[in-house]
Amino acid sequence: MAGVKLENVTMKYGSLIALNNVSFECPEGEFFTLLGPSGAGKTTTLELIAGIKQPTHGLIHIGDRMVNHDAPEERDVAMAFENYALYPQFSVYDNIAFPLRAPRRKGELTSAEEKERVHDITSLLGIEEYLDRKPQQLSGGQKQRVSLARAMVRRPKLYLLDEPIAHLDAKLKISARSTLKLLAHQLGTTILYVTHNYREALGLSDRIMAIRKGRVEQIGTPEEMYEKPQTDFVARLMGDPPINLVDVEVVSENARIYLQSEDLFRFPLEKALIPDMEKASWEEDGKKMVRMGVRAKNVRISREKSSEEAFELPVYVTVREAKNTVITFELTHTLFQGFVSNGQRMKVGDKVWVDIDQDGLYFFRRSMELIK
C-alpha cells in the first residue's frame, strides 16, 4: 500500500477551472473521504490520481514516486465508479476476476487462488449467488456491489472509490458501510472515497476533506468537521437537518452585545462568545453583521418562556419524525428549525418561545447565499 500527496494541483477545461490549487496528503493505510456537492471536483481528483486525466499544473505522488507522467496501469491503483462500468458480455465472475487476469499480472495467481480471491470478496459483499449471471440480469444495487468487488478483488497500492454505494437502497447502504469499514480494516490499505453523503463520510473516514468549486474548504477528522467547522459551507454540509445559518446584526446597547435578526428576534450574547463573534463579523450598509450558526438540537422550543433570552416566533411548518417533530420558522431570508418531542402539540401559526443554547453557537464570515 502507499499514501497519496497532491501539491498545488490545478485542472482546467478551457476556461473552466475544475480544481484550483488543491493540496492534501493522505498517509498510507488511511480512509480519506472527499466530501462535497456535485461539481465540486471530487471525481476529477480521483481521475487525476488514477492517471485517467492529466493535471494542468501541480504534482501527484503515490508513495515516494511522482506519477504525473506514469500511465494508469503503472500506478497500481484500483477504481470503482458510480456508473458501474461493467462488461456486459462477461459473467459477474469474469467481471470481478478481470483485474486479476491483466497481462502484466499473468501468472501471479493460480486458478484456485483466483477463485478463492473472488469468493472472499463476493461473500463479504453478499453477491456470491450472482456469479453466473450477466450484468443485465442484475438490479442497480447488485451491479454496484459487483463494481465494488471488481475494484477490491486485487491488492493495489491504493483504492479509489467514487460513490460506490450511491445507488443502493437505505437498508443496503447501512450494510455496505459496515462492509467497507470491515474491508478497510482487514486490507489495511489506503482508500480515497468520494461521496456527497455526510453520514457516509462521518461513519467511514479517518479524515475528511470538504471541497467546493474545486477548492479545499477544510480537512479534519469526522469530529473536527462536525464540531469545529471552519466555514459556513462546511457547517451546512455536516448535518440533517442542516445547521441553521442566519445573518444577524450585532448591536451594542447598555454595555451588552445583542444579536438581532431585523424585527424578528433579538437576544443578548454571552460575553465568552464575543471574541469569536468579532473575528467573523463584517460591516455592511453601516451595520455590523455576522453569520450565526446553530444546529436544530441546540434550539429549545416551548409554549412557555424559559429564559430572559427567549423570543417568540410563529410556527411555519411541522414535520413529524420517529422520535421528534421538526418545527420550522420562516425568517426574512432563510428558514430556522428546531426539535420538540412528539408529545408536544404545535401547529402552523402558533406563536411559541424559542431559546438558543449558546454553547452550540457558531460564527462565520458569509461565503455563500442562504437558501429559503
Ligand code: ADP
Second form
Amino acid sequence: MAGVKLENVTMKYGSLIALNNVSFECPEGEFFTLLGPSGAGKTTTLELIAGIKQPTHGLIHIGDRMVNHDAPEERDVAMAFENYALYPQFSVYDNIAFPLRAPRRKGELTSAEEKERVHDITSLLGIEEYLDRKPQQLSGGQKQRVSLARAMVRRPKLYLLDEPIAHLDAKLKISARSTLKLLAHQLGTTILYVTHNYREALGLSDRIMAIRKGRVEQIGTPEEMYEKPQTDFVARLMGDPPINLVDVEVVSENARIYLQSEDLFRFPLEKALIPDMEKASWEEDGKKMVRMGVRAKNVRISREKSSEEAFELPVYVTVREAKNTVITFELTHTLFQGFVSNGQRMKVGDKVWVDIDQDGLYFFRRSMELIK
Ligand code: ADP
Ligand code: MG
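I would like to compare: after the form predicted on its own, may I see the structure of the form predicted in complex with this ligand?
First the chain shown before, then all remaining chains and molecules of the complex.
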C-alpha cells in the first residue's frame, strides 16, 4: 500500500476550471474522504489519481513516486465507480475476478486462490448467490455491490471509491457502511472515498477533505470538521438539519454587545464569544455584521419565556420525525430551525419562545449566499 499526495493540481475542461490548485496529502493506511456537493470536483480528483485523465497543472504522487507520466495500469490502484461499469457479457463471478486475471496469467495466483478471493469479498458484501448471473439480471443496489467487490478483490496500493454505495437503499447502505469500515480495517490499506453524504463521511473517515467548486475548503478529522468548521460552507455541509446561518447586526450599547436580526430578535452576546465574533465580522452600509451559526440542537423552543434572552417568533413549518418535531421559523432572508419533542404540540402560526444556547454559537465570514 501507499499514500497519495497532490501538489497544486489544476484541471481544466476547456474554459471550465474543475479543480483549482488542489493540494492534499493522504498518508498510507488512511481512510480519507472527499466530501462536497455535486460538481465540486470529487470524481475528477479520483480520475486524475487513477490516471484516466491528465491534470492541466500540478503533480500527483503515489507512495514516493511521481506518477504523472505513468499509465493507469502502472499505478496499481483499484477504482469503484458510482455508475458500476460492469461487463454485460460476463457473469458476476467473471466481473469480480477480472482484475485478478492478469496476476493469474503471470502465475502469481492459483485458480483456487482466485476463487477464495472472490468468495471472501462476495460473502462480506452479501452477493454470493448472484455469482452466475449477468449484470442485467441485477438490481441497481446489487450491481453497485458487484462493482465494489470488483474494486476490493485486488490488493492494490490504493483504493479509489467514488460514491460506491450511493445507489443502495437506506437499510443496505447502513450495512454496506459497516462492511466498508470492516474492510478498511482488515485490509489496513489507503482508501480515498468520495461522498456527498456527511454522515457517511463522519462514520467512515480518518480524515475528511471538504471540497467546493474545485477548491479545498477544509481538511480535518470528523470531530474537527463537525465541531470546528472554518467556513460557513463546511458548517452547512456537516449536519442535518443543516446548521442555521443568519447574518446579524452587531450593536454596541451600554457596554454590551447585542446580536440583532432586523426586528425579529436581539440578544446580548456572552463576553467570552466576542473575540471570535470580532474576527468574523465585516462592515456593510455603515453597519457591523456577522454571520452567526447555530445548530438546531442548540436552539431551545418553548411555549413560555424561558430566559431573559429568549425572543418570540411565529412557527412557519413543522415536520414530525421519529422522536422530535423540527420547527422552522422564517427570518427575513433565511430559515431557522430547532427541535421540540413530539409531545409538545406546536402549530403553524403559533408564537413561541426561542432561546439560543450560546455554547453552540459559531461565527463566520460570509462566503456564500443564503437561500430560503
Ligand atoms: P463531482 O464528482 O464532485 O460531482 P466532477 O469531478 O464530476 O464533480 O465534476 C467537476 C466539474 O467538472 C463539474 O462542473 C463537471 O460538470 C465538470 N466536468 C466533469 N467531467 C467533465 C468532462 N469530461 N468534460 C467537461 N466538463 C466536465
Ligand atoms: Mg462525481
